[in-house]
Each structure stands twice: as structure tokens, then as C-alpha cells.
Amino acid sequence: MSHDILVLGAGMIGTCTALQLQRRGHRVTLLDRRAPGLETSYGNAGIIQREAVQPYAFPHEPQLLWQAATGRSLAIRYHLGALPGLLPRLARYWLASGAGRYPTIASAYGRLIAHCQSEHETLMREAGVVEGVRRQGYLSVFRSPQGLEQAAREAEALAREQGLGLDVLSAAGLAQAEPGLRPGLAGALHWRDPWTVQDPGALVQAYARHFEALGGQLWQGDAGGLSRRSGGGWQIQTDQGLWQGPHAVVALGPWTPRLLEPLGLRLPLFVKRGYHRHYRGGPGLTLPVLDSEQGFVLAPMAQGVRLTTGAELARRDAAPTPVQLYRAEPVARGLIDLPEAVETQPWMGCRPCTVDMLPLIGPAPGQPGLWVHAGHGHQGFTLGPASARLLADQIDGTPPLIDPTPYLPSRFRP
């Protein structure tokens, strides 16, 4: 049976949700205040991370915690004034990252990540995406031999367990694989399975065009106007007029709580903010490069080499403070000939995260016809098509791609 379905949010998650539902014959409207792919989905490192079978855990090592607390880490920064509001959720994140719970969480995360490339492959083929996608992986580089040796042991064990492609490169092997890097590095891990995209926002836009070609409607408006109809279902006033229907999907990324909380749903979401900047000229890179010991990524993009930062813990709407990026620039110039920046001001986006690192995929508790699809943290770009298929399976009542139980929003209901 086909339905009228509204999807709120046109990032990778929302656009893929709308597309997966439209492919099944539903009448779908995709609503956003901006064009598709211009928020968080635009600003990532452009990597579809098949190897990311373990979500980003809260560090438990005393040395890493001390570096973060004292502001010595490039990988993480925090706004002191935001901590009182964030501490309850960060405490739950820390507990979920412990040895008792993390293996179960990682197992569920890995089951979803396992489908990321096959589902992207289907949508890319149907949408006619033939350029700008490379299937040669990325490099995780190390300065110290000890750091490389320890990371290689752990990575090789994970690769054997999960069937992932991995090469451990010596300094000479790294120089041959990526001649644009300066000498002096100890070596690298080459994860071979990931795909890299030269323009992440353009991929989202290609999916949105395919959605429209199948008959989907792309509307503009403020998602905050969503309300329940007196006779059941949902409605919202948009720039194109009044939409009404039985099902609405909230895929608003970091803005999801703004819509859900007035409905009485306080799901434990928080944001990790991140920054990027492009640099054009110089020898460039063949593959994206993760500086594993400093926590930033250099990725070749259509706009130039993109430098992306780690996590900033702050209020979602606080003014940008791109300290991590400014501190990372001179460190990055130690790796590559990084010319002057393209943008005057760095770009900033927000990653929507849950306290247990698993996304929210399923019905909103106590709100018939309302669905939640958010909280993908660092991997919304990777997980979009697979996660959207799992949500579409639930809406349709068809056999799901995988067991949806670990990702249901009801797991947080009091």
C-alpha cells in the first residue's frame, strides 16, 4: 500500500530516506529550508567508510583525557560554558564506551555499516553517478614507529575478524603510494575498502535529482511547523502550500530535538561540531589522509584539498570558534605543501550524536505515524542509503535489511 509521506531534512540521511520510500511507490515530499546537501552532508571528508565497523568511543585512556581536558589535543575541543548542559549526556556516552557495553554496541554498528557500499552502489547506479567516486581507500598516517606498530596490530586483528582490506605501509611504501606527502613519516595503514567522493554535497544532490525524477516532490519550508492533525496524521504549512498525510519522518540531523521536544520526546542527542577549509594548488593528494596522531583529515576534493577537524563540544547554535582548524593548519603543512586557503572563513557543521553511538531509526514513541531518522554521528554520509532502507522496511512492514531493534528510538523511552 502506498502512502503520503513527508521527510523533514534534505541531508544525506533525509534525501536517502525520501529516495528509498519513493522507489517503493510511496508519494513522498522532501522538505528543507535549503537545497539538498548543504548542511552537515556537505562538510565531511567524503569517505564512505566500510571499514568503520567500530563507532567513535569516548576515550577512557588517562593520557587522552588529560590532553583533551587541558586543550592540548587537536582531535577534541570544548566550550567550557557548554559543559554543564552536556555533562549528563557525555557521562552516558562515557559509560557506553566502556568495556562492558561497547562490544555489543560495536556489533550492532558493524551490522549496519556492512551494507553501506551495496546500498550506495544501488542508488549511484540508478542516479547515474559515474564520476567523482574513487574506490581505492584512504591512508591513516603515523609519525612514530611505536604508534604505527600498535595501531597495525589492532587494525590487522580487526581486518581479519571483519574481512576488511588492509595494507601496512612502511615509510618507503607510503612515499611511493602518496608522493605528495613530505618525508619523515613512519608509515601508514592503507584501508583499501572505503570509497572516496570528491564532492559530498554533489552526491546528495544527485540522489535528490533522482528522487524528483521518480516523481518525488522537493519543497522548501520550516520543519518546526509540523503538527498533528485532529483526525490523525500530520500536517505542515510550507512555501508550496499545506502538506497533510499519515506519515512524517524527522531526519533533521542536529536540529531533530528542536522538533521532537515540544512533542514530549527528549531523546539523548548532542552535537559534535566540526570545521573545514579548502586549499587549492600544490602537488595535492591521491587519497584522503587521516593524521591519526593529531586527529584531522586532508582529503582531495573538487574545490581543492579539504582540511577537516575533529570534534568540538559546544552548544549547537553557538558562534563558530575554529580554533582546531587554525591550530591544525601548520601541523598539516608539515605533511603536505598546503597553499593559501580558498575560503575567507572556515565552514562549520554539526554532527548529530547519540549517547550510545547508535543511530535512531524507527517509530517515535507515543506518536503514531511519526518516525525518527537521526543520530548517525560521524557516519551519516556513509550510512545514508543503508539506514534509509532499514527505516523504509519498517514503514512498509516488510522483512528488514537487518534486525532494527538496536536502533529503535524507544530504547531511550523512560
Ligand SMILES: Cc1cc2nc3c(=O)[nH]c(=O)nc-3n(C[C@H](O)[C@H](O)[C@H](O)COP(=O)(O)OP(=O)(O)OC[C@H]3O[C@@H](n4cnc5c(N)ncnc54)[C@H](O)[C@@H]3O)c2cc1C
The other form holds:
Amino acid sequence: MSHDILVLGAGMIGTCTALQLQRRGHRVTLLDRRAPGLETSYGNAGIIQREAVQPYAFPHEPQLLWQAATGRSLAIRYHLGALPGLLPRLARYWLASGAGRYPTIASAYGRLIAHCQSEHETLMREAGVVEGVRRQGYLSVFRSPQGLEQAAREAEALAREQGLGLDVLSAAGLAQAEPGLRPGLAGALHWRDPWTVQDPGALVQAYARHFEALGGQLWQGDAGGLSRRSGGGWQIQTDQGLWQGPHAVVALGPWTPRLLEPLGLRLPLFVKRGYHRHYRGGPGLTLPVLDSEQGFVLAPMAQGVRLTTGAELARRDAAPTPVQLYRAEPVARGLIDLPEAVETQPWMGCRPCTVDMLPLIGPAPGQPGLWVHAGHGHQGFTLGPASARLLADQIDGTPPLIDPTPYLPSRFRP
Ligand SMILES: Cc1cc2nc3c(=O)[nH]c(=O)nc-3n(C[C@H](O)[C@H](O)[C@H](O)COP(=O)(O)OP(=O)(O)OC[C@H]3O[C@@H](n4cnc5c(N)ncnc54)[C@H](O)[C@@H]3O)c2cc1C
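Let's see the other form, the form predicted together with this ligand, since the form predicted alone is already up.
Every chain and every other molecule in the complex is listed next, the one we just looked at coming first.
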């Protein structure tokens, strides 16, 4: 049976949701206050991370915690003023990252991410995406031989267990793979499976165009006007008209709580902010390079080499403080020549995170016809199509891609 379905938010998550539902014959309206793919799904490192079978855990190593606490870490930074509000969620994140719960969480994460490439592949093929996607993995580089050796041991065990493609490159092997990098690195892990996208926002826009070609409606407007209809179902009035129907999906990424909290749904979401800037004029890169010891990524993009930073724990709407980016710049210039910064002001975005690192995919507790699709953290660009298929299976009542239980929003409101 086909339904009228409204999807709120046209990032990677909302756009894939709308597309997966439209492909199944529903009448779908995708609403965003901006054009598709201009927020978090634009500014990321563009890696479709098939190897990311373990979600990004809260560090437990005393040395890393001390570096973060004393402001010496490039990977993690925090606003002191935001900590009191964030502490209850960070405490739950810390607990979920411990040895007791993390293996179960990682196993659920791995089961979903296992489908990331097959689902992107289908959507890319149907949407006619032929350029701008490299299928040659990315490099995780190390300065110290000991660091490389230890990381290689752990990565090789994971690769064996999960059937992932991995090569350990010596300094000479790395120089051959990426001649633009300066000499002096100890080597790298080459994760071979991931795909890398040269313009992440453009991929979302290609999916949105395909959605429209299939008959989907793209509306511009504010999701804040969503309300329950007295006879059941949901409605919203926009400049483009009145939408009414039985199902609405909230896929507003970092802004999801703004819509759910007035409905009485307080799900434990928080954000890890990140920054980027592009650089032109140097030797460039063929594959993204993760500086594992410092926690930033250099990715070859259409606009130049994109330097993306680690996590900043701060209020979503606080003014940008691109300290990590400014501190990462000279370190990155130690890896590769980055002569000319393209933007005067760095871009900032917010990774939408949950306290147990698993996304929210399923019905909104106590709100019939309302669905939550958010909280994809560090890998929303990767997970969009697979996660959207799992949500569409639930809306349709068809056999699910995988067991949806670990991702249901009701896990936080039993
Ligand atoms: C620096 C950085 C690097 C990253 N690198 C990677 C990576 O390499 N690989 C990966 O898989 N992931 C990566 N991520 C994570 C990934 O970018 C996110 O998980 C993903 O983009 C989240 O997508 P989304 O659709 O949920 O949110 P968004 O893309 O933010 O989309 C939310 C949409 O909601 C809309 N919206 C908000 N409020 C309203 C409103 N009131 N009315 C109407 N519309 C509204 C916004 O305009 C926006 O279009 C990275 C993130 C960052 C910050």
C-alpha cells in the first residue's frame, strides 16, 4: 500500500530516506529550509567507511584523556561552559564505550555498516552517479614506527575477523602510493575497501535529483510547523502548500531535538562539532589521509585538499571556535604542501551523536505515524542509504534488511 510520507531534513539521511521510500512507490515530500546536502552532509571528509565496523568510542586511555583535559589534543576539544550541560550525556557515552557494553554495540554497528556500499551502489547506479567516487580506500599515516606497529597489529586482527581489505605500507610503500606527502613518515595502514567522494554535498544533490525524477516532491520550508492532525496523522503548512498524511520522518541531523523535544521526546543526542578548510596549489592527494596520531583528515576534494578536524564538544549553536583547525594547519603542512587556503572563514558542522553510538532508526515512542532517523555520528555519510532502507522496511512492514532492534529510539524510553 502506498502512503503520503513527509521527510523532514534533506541531508544524506533524509534524502536517502525520501529516495528509498519513493522507490517503493510511496508519495514522498522531502522538506528542508535549504537546498539538499548543504549542512553536515556537505562538509564531511567524504569517506564511505566500510572499514568503520567499530563506532567512535569515548577514549578510556589515561594519556589521551589527560591531553584532551589539558587542551593539548588536536582530536578532542571542549568548551568549558558547555560541560555542565553535556556531562550527563558524556557520562553515558563513557559507560557505553567501556568493555562491558562496547562489544555488543560494535557488533550492532558492524551489522549495519556491512550494507553501506551495496546500498550506496544501488542508489549511485540508479541516480547515474558516474564521476567523483574513488574506490581505492584511504590511508592512515603514522610518524613513529612503534605507533604504526601497534596500530597494524590491531588493524590486522580486525581485518581478519571482519573480512576487510588492509595493507600495511612501509615508508617507501607510502611514498610510492602518495608521492605528494613529505618524506619522514614511518608508514601507513591502507584500508582498501572504503570509497571516497570528491564532493559529498553533490552526491546528496544527485540522490535528491533522482528522487524528484521518480516523482518525489522537494519543498523548502521550516520543519518547526509540523503538528499532529486531530483525526490522526501529521500536517505542515509551508509556502508551497499544506501537506497532510499518516507518516512523517524526522531526519534533521543535529537539529533533531529541536523538533522532538516540544513533543515531549527527549532522546539523548548531543553534537561533536567539526571544521574544515580547503587548500589549493600544492601537489594534491589521490586518497584521503588520516593523521591517526593527531586526529585530522586531509581529503582530495573538487575544491582542493580539505582539512577536516576531530571533535569539539560544545553547544550546537555556540559561535564557531576553529582552534583545532588553526592548530592542525601547521601540523598538516608538515605532511604536505598546502600553499593557498581557499576560504577566509573555516566551515563548521555538527556530527549528530547518540550516547550509545548507535543511530536512531524507527518509530518515535508515543507518537503514532512519527519516525525518527538521526544520530549517525561520525558515519552518517556512509550509512545514509543502508539506514534509510532499514527505516523504509519498518514503515512498510516488509522483512527488514537486518534486525532493527538495537537502533530503535524506544531503547531510550522502554
Ligand atoms: C568534520 C566532519 C567530518 C566527517 N566525515 C565523515 C566521513 O568521512 N564519512 C561519514 O560517513 N561521515 C562523516 N561525518 C559525519 C556525517 O557528515 C554526518 O553523520 C551526516 O552528514 C549527518 O547527516 P544528516 O542528514 O543526519 O544531517 P545534515 O546533513 O546536517 O542534514 C540535516 C538537514 O536538516 C535541515 N534542517 C535543520 N533544521 C531544519 C528546520 N527547522 N527545517 C527544515 N530543515 C531543517 C538542514 O538544513 C539539513 O539539510 C563527518 C562529520 C564532520 C562534521
